[in-house]
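The chain that follows stands alone, in the form predicted on its own, written as structure tokens.
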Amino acid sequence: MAAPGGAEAEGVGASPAAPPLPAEPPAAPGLTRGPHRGGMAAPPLGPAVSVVFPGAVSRESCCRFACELLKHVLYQRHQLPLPYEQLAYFCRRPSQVGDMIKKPPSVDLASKKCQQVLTDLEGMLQHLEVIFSLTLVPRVLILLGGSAVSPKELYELNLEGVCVGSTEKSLKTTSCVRKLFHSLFIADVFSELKALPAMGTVVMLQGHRDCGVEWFRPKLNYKVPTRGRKLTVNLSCDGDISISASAPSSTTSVWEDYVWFQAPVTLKGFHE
């Protein structure tokens, strides 16, 4: 991942100007597609899905990749009874006379749990947007069950190979998200897995230690778990990429400035 060459936007088209951000900390050399350094990244210990985008992407797109993957994993691994958008629609929309669509029983029977998980998840998504606006994020972990150090399942989004471009040089977010989920669908990584009971989900990610984020808690000595089922989603960019979106030269010392952060809220799954 390279330092952005200007303000990021969701796609190639113009977008409202974002508020000024703090000075960008030095980009970590480990955000390139080169060998892992400084113990920050470990070889994948399970199946992996690789997605190559034909150009640079915006930082906002990187955030969308993380948010959409989180929602997808929660539904596919039976921590939500419905996809996030449908769950939000049924839980937040009052019933009306003559409705053609009835609420699923799971939503009525567990309305309090539904409201709580939606509140927690929406808060998580909002705070992910904040941290992605403050720092480059080379890796995101979605940890299901157990604890952050010993989860039952681990899903990693690896953004080290992504080149972050300016607004004018970035691919459209919607097309990139579509390509990501097409690759997941083709890989068919969830179909043969056994259903999980309701459990907690922890989100962790890497960012610059001085990025100024307040909600996420730094975990300076965190080690990525080596046990449990793991799926790695590797994202990278290829094709016509401008100089402003190119990866910086590597210096091992810069790695030390990127640390793990943990979300202070555990997302609690629920069934019908």
Contents of the next structure:
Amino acid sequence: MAAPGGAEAEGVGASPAAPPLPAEPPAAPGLTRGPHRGGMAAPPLGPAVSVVFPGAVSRESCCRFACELLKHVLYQRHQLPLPYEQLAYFCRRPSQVGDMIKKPPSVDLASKKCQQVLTDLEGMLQHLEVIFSLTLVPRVLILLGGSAVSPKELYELNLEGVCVGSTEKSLKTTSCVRKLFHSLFIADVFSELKALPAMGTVVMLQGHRDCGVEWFRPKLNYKVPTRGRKLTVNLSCDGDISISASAPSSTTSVWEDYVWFQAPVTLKGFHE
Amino acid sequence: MDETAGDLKQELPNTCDNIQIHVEVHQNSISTAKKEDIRMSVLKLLNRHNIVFGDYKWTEFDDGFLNSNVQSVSIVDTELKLKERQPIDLSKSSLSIHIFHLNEEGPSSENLEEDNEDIVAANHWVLPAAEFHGLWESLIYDTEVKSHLLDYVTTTLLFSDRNVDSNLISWNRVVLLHGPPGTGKTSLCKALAQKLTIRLSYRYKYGQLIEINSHSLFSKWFSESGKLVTKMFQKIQELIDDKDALVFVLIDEVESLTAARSAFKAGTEPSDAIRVVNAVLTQIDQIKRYPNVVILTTSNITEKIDMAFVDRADIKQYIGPPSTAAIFRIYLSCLEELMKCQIIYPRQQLLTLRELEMIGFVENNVSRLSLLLKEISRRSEGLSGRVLRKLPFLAHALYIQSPNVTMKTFLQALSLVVDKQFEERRKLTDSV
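Swap state to the form predicted together with its partner chain from the form predicted on its own:
Okay, now the whole complex, with that chain kicking things off.
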């Protein structure tokens, strides 16, 4: 079940009893609110964080957002004991001569689980890069626990409002990632939540029907679940965007040929 | 007598006109083609081959589009409607085409008590699942068990769909399958759920199968068990709330839950157990109001089940051990599989029971092996489906041990293993 705080915030986001979760981070200086926000899908249940980038964003950046959010959620929601980079650093160290002391079997098991999740996650990140290079990805879902249709927690990254531009004419990836996480930290979406047991994480994303991706499995009947705790991260662009960048469209017909794909591996969380 | 039979035969081709033919189209797991496009291509395919004899399955197609997007196109369950194998004119029958994707991920588990994560209270599948693919076809029964169940649930869902007033006509959405162990009750429940999800895919986007471990509903804390049941059903309720999902709740060995009440009267069961039964009964009454739920239960010992529960079940289907005819078909399917895997080599066509009957059981080169198989089937009577399905394996392990054998040698080994099975059984009962 969701944490009490999270459950309250759900559905009645405007309720004064809900914890102080701002629907949007306070506007940073120099940031203008664009007209695109109005064109986005109706805000779903649960807290939402909106980030507006002052310019076009490249596809590579979009991919980084998804990857970084995935890593962040896994760590923040207790599926990884350390942030991904640290975990990879400690666990993937080539064993030195001094390390050859026999470890108790429980440690072995934990390290096996750790290796497994690292391998799976690495594969996932690589395949995310592939699919982002093949197609526009309007939405990404990170589903924790339960099954893809009834997860315990759901994190949605909505990229429908993003103007995708060429790498040269877009904002720098690092600054965009920094801005995204700045907004996430200000919104303080993770601190209220109760610790979770280790469970499986499923990644789903929308891509074009004919993008030709092979690793992800199409789920033509999939529908975004309405149960469970949900956090939406809405990304959009504003400011001086050159014509060459593909402008976002609020009409649904454009997204009609975009179908859900599910990653064929479930990331199995573990505790130390 | 003969005349009437002849008349009947002339009548028959007409009777198969205008029957409902179900065509299941298994879409490739990586295919993203639109359902309408697939439907068009499948219709074209069926137009080219518009006469079929009974069930038929295409796995290779001339059409490039079908080849790349579809695993198989199968005409299914014709034997449930038609007593005999006969030509079916597809252009004259009404076709319902069901296109589905299989979900490859295994079951996910639900835990009830947050402090002990290890005890799994329920397994939960998203249907149609790859795990249950082909299960329905592998279940062989004599009577029309399968078509009864299918028709029953279809009617149930139709009544709910049309909002029939349940105060005037009551139906409960509870199916109870009972019978000796190993007759495939649980498998039948799972296969039924899978089948219905595919059949009703035009109405429900996906199916969910929740298999409740009934023992996990008994808490170690006194007076907590009833609450566990409520919690379990709350989770199920959440799933039911999704109107696009068809939810199947499978309670296996239901007697372990409901036998408790009579034992309570005898004073051998703590009062906590009775709360579980009561909670289950009230919860079933609660969820049966929803149109998109079916409760499937199985039991080995019907007498022990609480009457209050038996009353709630609309269909109480007895599943008995298979008859000779069914055993013959089970063996035939096993041998077919072994020939496919080239363990039995060279391939030899066996006759079905019906074909044997047509030649009057005359022994000749063609029918010899089939008659031997019939004889083995007759001697196997009394064995359950579960045992029958493992006999080919045992036959190979005990008497053959070589990577490929002829059909004749294999049947001899099978015959030996059947004898051995009965011998073992006798020894077991003697020693008790």
